[in-house]
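In the form predicted on its own, a lone chain appears below as structure tokens.
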Amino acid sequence: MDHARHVFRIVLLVAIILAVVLLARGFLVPKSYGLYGRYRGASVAEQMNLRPPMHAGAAACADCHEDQAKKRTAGAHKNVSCEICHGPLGAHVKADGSVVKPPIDRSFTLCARCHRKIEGRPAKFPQVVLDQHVNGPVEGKVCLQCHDPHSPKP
């Protein structure tokens, strides 16, 4: 009767820390955990009302540069959006509609990062080797000297 008394015990503080636990899931884990997979769900709206939406497109860009945005959809950057270079609308237009002059970098550092020649790209994309394409030192606004960034063809 003695090992009976002890399985007892033993399946009795089973069952009271199984319960616990569960217990305590149910307070702890929110209810939208595991809804979309293993994280929560609500977190997604959550963060959307915490940080104020920072890139809009180039439509966006387009309500306000209509001349620029024709050069750019006529020209090479047509499938380049204006924020890869311009930097995020939210940072140049506010949420009070306010307008400040976003920071453009005009070096060549801007256009070398994607027209450097570099083995893995494509043959078609085109590339440069800056040494060689550039009469005198690589440096500076270099590139804009013979190429507008809304229409880069020479």
Partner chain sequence: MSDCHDGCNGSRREFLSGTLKLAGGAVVTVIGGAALASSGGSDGAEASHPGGGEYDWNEHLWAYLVDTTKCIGCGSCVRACKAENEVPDGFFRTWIERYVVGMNDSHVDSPSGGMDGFPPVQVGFAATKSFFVPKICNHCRATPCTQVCPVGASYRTKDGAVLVDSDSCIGCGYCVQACPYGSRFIHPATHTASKCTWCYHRITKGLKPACVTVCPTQARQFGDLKKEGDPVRGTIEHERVQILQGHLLTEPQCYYTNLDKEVR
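Please could you give me the other form, the form predicted together with the partner chain, since above is the form predicted on its own?
The text that comes after this line covers the one chain and nothing more.
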């Protein structure tokens, strides 16, 4: 095989390139890769702590706002989370404990999102046909003038 020298050389070259690639790969694989499966294991903990929860639920609101909470849980809106109308608690009480005044949405559109009669809503759910409301068409009027959002009555 005296004349196969060039073949040996090119095979050697390929072997060297492969070795370099494999070696480089060894250095470049992220540390926690493969810990739990074929992914970067550290990512799971990162996802757990991605950001502080924004929404805390009605129980957390009751810590400070006991009166409203009691009123709400006694009424028809007992399942309506405070944060639907007042925004997430995380925007109201910041991580450092400072308190920001939450937006209070008193708009007609907020109420209409749930209570305007449209196609799709379950029939049993309380809905208003705007044109047939007791005091005439109500579009744009502020519902809260007559209805208390914390304990609404029909």
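Nothing here was measured: the structure is a model prediction, and the numbers come from that model. Positions refer to the first chain, counted from 1. We call the rigid core whatever largest set of C-alpha positions still superposes within 1.5 Å between the two forms.
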Displaced residue check between these two forms: L18, CA, 2 Å or over, core reference | yes
C-alpha of L110: shift of 2 angstroms or more between these two forms, rigid core aligned?
-> no
Is_shifted V128 between these two forms (CA, 2 Å cut-off, rigid core) = no
